[in-house]
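First comes one chain, alone, set out as structure tokens in the form predicted on its own.
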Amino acid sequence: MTLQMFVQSLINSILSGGVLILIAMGLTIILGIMKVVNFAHGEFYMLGGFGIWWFFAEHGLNFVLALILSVTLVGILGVAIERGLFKPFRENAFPSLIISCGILLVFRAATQLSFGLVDHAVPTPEAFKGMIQVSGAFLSKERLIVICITLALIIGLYVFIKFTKAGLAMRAVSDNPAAASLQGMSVDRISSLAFFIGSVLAATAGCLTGPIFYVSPTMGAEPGLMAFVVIVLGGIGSITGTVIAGLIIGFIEGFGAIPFGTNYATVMVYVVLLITLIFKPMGLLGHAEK
């Protein structure tokens, strides 16, 4: 491997790895706080890429602009989700399995009947074009401002959750929801603020990455089930764990598609969850933060 193959490859993975980082976090969250098993956690990041297709290449709005509107308009839409669908099976984990397997069917119908099956571009910002040379390589501009968006939004994350008011609210009723609603912290509130953010952070990612890859209808299929296995192979309800799976299964999909493929380095990513869950069946941090 050549020294600009490795640099690209290292690229395509921080970017891989960030991007599932970022669908998995708010999955973690959902399914932390409300238990919930959200099978249609992807079709909201396909969402957020639809709102950018919409508002930045078909209207025309600034890139920021456009990110804003489509991420606010997907949170909003998972409160209402949330509020109406999952609040009143919030104690019955099998009824919302099946809810949300009925929301992405929905999801992905109407998105075929709307904007049709074929893929949609979404012309790269004037802010993002270029290409930057590090070590003989040449590199996307637009890649690298993408992978720094998405660490400083897994940062400001983890900080929200482990330090603020807000944050230190939802890990309470995730360890004791009945405990924390004693405390005076209001279960329904949380779930929803909860569920807004699993959303955004989907749809964050599906704004992101739009202008990188193509716009379509089955987009969240592969990312959806991707970010099940990033929190089952970090632990389920560790942030940490998240983080670290994310970086894992980024780095075996860049790298281990050069020599074997695509399809190759997706085996050797479930080969290494199977691994990993018969030493350790709780995940790599499961159990592990408090």
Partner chain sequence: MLKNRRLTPNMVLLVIAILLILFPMLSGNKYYLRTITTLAIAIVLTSGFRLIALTGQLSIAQAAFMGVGAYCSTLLIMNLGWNSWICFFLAGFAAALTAGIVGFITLRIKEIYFAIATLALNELFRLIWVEWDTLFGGPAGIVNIPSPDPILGIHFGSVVSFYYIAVLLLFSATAMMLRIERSRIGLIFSSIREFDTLAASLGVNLIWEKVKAFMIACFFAGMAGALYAHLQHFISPVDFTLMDSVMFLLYGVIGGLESVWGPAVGCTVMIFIPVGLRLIPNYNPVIEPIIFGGILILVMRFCPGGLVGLFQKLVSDLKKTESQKGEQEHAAA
Given for the second form:
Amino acid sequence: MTLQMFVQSLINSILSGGVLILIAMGLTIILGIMKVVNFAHGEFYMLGGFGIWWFFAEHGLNFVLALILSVTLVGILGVAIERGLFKPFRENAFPSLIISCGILLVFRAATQLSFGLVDHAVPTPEAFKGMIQVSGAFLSKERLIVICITLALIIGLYVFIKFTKAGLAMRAVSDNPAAASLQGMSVDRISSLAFFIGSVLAATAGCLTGPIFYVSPTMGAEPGLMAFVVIVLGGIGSITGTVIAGLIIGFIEGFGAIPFGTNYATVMVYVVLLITLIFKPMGLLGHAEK
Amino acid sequence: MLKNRRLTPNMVLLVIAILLILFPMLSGNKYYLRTITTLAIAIVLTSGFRLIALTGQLSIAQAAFMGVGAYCSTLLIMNLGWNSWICFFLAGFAAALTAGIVGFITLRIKEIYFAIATLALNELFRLIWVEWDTLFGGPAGIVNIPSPDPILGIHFGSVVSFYYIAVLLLFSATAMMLRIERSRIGLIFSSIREFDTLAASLGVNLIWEKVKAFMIACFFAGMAGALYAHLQHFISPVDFTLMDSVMFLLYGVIGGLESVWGPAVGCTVMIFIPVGLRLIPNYNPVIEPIIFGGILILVMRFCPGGLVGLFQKLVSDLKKTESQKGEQEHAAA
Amino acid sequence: MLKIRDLQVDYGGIKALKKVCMDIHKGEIVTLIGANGAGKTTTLRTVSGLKKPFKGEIWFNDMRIDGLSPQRIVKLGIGHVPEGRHVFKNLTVLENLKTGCYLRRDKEGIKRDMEGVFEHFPRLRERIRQKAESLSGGEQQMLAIARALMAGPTMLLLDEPSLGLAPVLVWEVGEIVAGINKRGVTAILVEQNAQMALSVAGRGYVLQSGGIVLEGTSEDLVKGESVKKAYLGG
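Switch over from the form predicted on its own to the form predicted together with the partner chain, please.
Time for the whole complex; same chain goes first.
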């Protein structure tokens, strides 16, 4: 493996790991707080991608503005779905899981109906263009910037959950909703907040990767599924576990793709998941934090 | 009165069975015959999904087990020239065996983890079929799958003969489900779902019972897969995707998972809705998932017992008003 | 301070409380005693808003509070220490205490109260960074009480604080409740251990299958034959 290949694989691993963590964090927060298994979570990622395509590529808005706009819209949509569909089934995993399957079908088909099944390209913003040379290896500036933003968001979320009052409330509700409401916390509001944060993070991931990959109605399928693999591998409810598992999967995909091909890399991810579950049925950190 | 009520479902079943057997003689419409054949396969798969759900687990990999059966039977017939009827059963056993191995690994874990593990499993199988192209034919799949071998001079190749095989499979699967439902195992299964720890304290080996349900369901899924391969004369990884597995979940939930008739009702309604919709001129099938997803959400939100649950509720409401009329008679009894 | 009038509560069609009337005055400790399922916990849950009443009124400081959300009621100054402790197991002791003052914004007051709590429960200070699940049963109970105190309540509802504790600790809990009361917090104490409860409380209500069958001062109740027989083991 040449240096160039190694560095490229490294960048790709961190990139796909980071994007996965962004999606999976929301998933695990929602699952922890509301006990809602949201199979439609990957669709927020897809909608974020379409948002950036629509506002930035189609209507020529400034990239940052387009990102904020599309992320906010998806966040509002997420809260609306939480209020309208998931709220009655809080604490009840099976009905919410089934409802989320319905939402997934509707979203995917609706975008397909509106924008067609073709891939839409999102141009790279001017500021992201170009390469950076680091000790003989060329790195895409775009990917590095996306990685930086992703890492900043992950750290930001971690700080938010561990050190702010709202984060404390989120952890308290996910630990014991009845006791939390006795402390004056509104379970309704915290649930909506969790859904808002979750859908915003997924949409942000969609916006950031839009220019790197393509935007299409089925783009949420694979990351949505992988995000589940991440949270199960890391242990449901564990933020640290999610980060570790996301990076593990990112590295398997990033480094496995070149010698074996992407499909075999994905096979390896699933095999790792199944083997982990044999020895640690609650995931890597499932017991420690939950 | 009580005796009568118990007989009714069996009577209905008998009538449906006779209608299904007579249908090809009444109507030669090949399109409908093929639709009902597909329907029968879907009901077998969905019933299996329901059986697993009875033990409190959601399996979102039923399409993959169907695929295991389809590939197994096809490869044995085409590469080794085995008799297709033997392969038909081997397909079931292969799927059940796979389910057994997977079940022992994954059924020990909690529900959500299991559902996600099956998701991963479905993808895993699909990727293996895509990548291992020397054996499974890759994304292009396997073409020119022959019709089943003749028995006693009867040839199986026509739409009608497939129809009868599918109906036979449906009958045997339904008979099996009914037997389980009315036996001790059925009781154990539902007690597992209601009170996991209670069932365990009664000495029921939870994992083994769950694996058993999983294996039975996948046995029929495998056989259905073998039949599907013969029917289409062509299989590829696209036929057994995650989305297909989700569809079986959807059929089951819409019909109602509480009742043994739920899968049949759900599949029938959901498979005939598109058939009806396609009669509309300029119809765009892309909206089908929107309709399906919408129905799924509405059913879950407003009648979680599914269509059968809704029907049962209507009947019991009707009976209540009836019994209010003849209150005194009932009070005397 | 707290007035309950003709309170009726249903649990799925079963009457858990039938026409319960109570008066709690400022500065009192009042105990509710009675067998399992008599309606003690239901009374507390209804006062704190976790359970909506079917009929009847609850007044707190001349404000009608029945049917309000738990959040509103906490804000008004009623703290509830639920049965079975219900601390946040995955949160540290400090974080648990912080959840208690979730609705408060006065940083100085919070700091002062936190100090007060640690003075009261020195063992919690030692375990401040530990997760609540690693605490012993008695320590978890202290944490649950301390957490409720962090909200700065004027009235505290305590549901079976001695449940599952060693006999020595049961009396310690009694002393804690008395200490809290001395600092001006009115308390309603639900207890299985009627002996301890009546020694701490000034007055008591005896509940039986959802209704009040007896009320009076602790001395009267202790002397009374029926209470002695039913709840004091002799």
